[in-house]
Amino acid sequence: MIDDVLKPIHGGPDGGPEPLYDFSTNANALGPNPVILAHLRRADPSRYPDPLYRRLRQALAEAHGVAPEQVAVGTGTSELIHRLARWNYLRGPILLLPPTFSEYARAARALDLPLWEARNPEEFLHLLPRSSLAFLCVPNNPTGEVYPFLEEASRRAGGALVLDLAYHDLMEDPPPLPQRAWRLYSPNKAHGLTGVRAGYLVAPLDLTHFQHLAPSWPVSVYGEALLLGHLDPEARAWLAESRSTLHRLRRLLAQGLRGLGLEVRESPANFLLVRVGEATAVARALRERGIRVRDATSFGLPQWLRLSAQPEEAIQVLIEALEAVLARVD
């Protein structure tokens, strides 16, 4: 038994051994993106980064065709999001739409800041007029969901509409994105590099002062080689064709889990969610087998696990090893 292994904040690493397989992250299985691991080999470790990233923030910023000062590095995603609460303090409630990302609440009980956590999607749009701060994952993590009123959110934000895109260059067709929106973006998971932490945030404004509030080199050379690298057209084009097998192996797992009777929530990106029962025991029985998955307890969804688009062998293991599990639980 592993009953001592502490459970992880938001997924990745639970303090145990290595798994055989781990399908608890959503990184990209393919990966890791041989086109940016050329890119950081070229990275000089001997060397500080530039203190403003200038050179990083322009070449981020004509990709998105804004001005440099429209765009902030950090650390990776859960780090913006920590500064974002911080750039908000005294400003007004954040405001969410359970079940998603941990962090963003997270962030705001660090800091004693009144949080708002919406229903459903009509309550979200009523109260976002009256929030100064609101995130959405693009797609939803865990669920998968792409919400419709994405623009229609944009227009009603009383403050600053935070759009995450961890997940939004592994899906399959992604949404146009609203242009007053602002953009968290962490490109580690999409190249299969999550230990390379660094993330950027597009905003409709300027972000001098925000970026003013991070500590000196949020952003290691490592990280500086990430971001460029994922405007390499070469690392696009690595990107695009493993999303395709991708889809292909997360569409694989769904029909093995529902031929075990099993309900499944597919994501238009690389992970799903299933229905299992008692999802913390079904976690806990498959990582006693070597098999690292994500209870999705801690999102609100004590019934359902969080799979990720694992290779053809890791899927038929997980099958077998989950319909075992399931017999016993029962």
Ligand SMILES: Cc1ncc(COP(=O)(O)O)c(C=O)c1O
Given for the second form:
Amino acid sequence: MIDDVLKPIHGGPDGGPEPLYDFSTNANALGPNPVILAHLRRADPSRYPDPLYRRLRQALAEAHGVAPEQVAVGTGTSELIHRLARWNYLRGPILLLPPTFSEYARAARALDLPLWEARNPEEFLHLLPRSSLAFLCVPNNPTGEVYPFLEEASRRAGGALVLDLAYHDLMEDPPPLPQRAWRLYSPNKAHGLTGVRAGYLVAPLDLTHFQHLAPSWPVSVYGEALLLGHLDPEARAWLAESRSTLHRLRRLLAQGLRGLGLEVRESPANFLLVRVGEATAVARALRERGIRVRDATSFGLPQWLRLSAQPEEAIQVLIEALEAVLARVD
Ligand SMILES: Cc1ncc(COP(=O)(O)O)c(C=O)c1O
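Having looked at the form predicted alone, could you now put up the form predicted together with this ligand?
Below is the entire complex, every chain and molecule, led by the chain shown above.
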């Protein structure tokens, strides 16, 4: 049971040797962003950060055109997701539209909250008025879907409709977002800095009480430097450039996979899904060849792998290895 909970289904080491190529995480493969690295180097680890994160929340609020009280910071959005589920103000049924990021369901289960997993968008919209907390990931991890009903969902929401924007900054053509929705931001993905644990929430109301649900100093000085640094226009310029390279690489990867006769679903960000048959067996065989991929079985997609855009050399190695592995598995 404990093993099951701790299984490395997300990023981070999987206990095996260091992979030669890692397609399993969706962090920007061209990172880390050197502009933000310079911000991190200037951080002073000999002092505590401001426990109220005044300057940081002010800067984030200005960037989003809201009041600083509408911004809460946390040790990554995973922590903020769990904190949202713990907040009495939103306590009640948690609504999801699977397959999606596993942390929402994990938070609900850990707290024994009712977990409503809608079978389709119609059911999701139908259940929304009675849910306390609903999550939609835009674009969705792992399917890459961008739901066309965000405005309607925001109007129908009985409690909080939270849009998880982990990969939004990596989209070519981001959709407009409803004003009333709650928004989770994790800049560590787009800037290739997932080892720095920091994220933030923007909500249409005062989050002072929510911020007090966290222990003091949930964000380190490095997290602070990342969240401030990602607002730096030079950091944004680096991101814009790397984004177009990533899309070119994602298309190249998709083309190579289709060349093997495989079905591919490209996201509008830096990742895609590919149907390989027995995903777990294929992922294991690739791992033995030093290539790490994300088996989508835990998302309820046992025939699919999720792959992120990687440099050309890595793509070539993967395509060759996959061809060999599929010939063997067949
Ligand atoms: C969709 C989505 N949301 C949130 C997270 C959590 O990211 P972090 O805790 O680093 O902000 C992830 C991480 O993989 C993710 O894929």
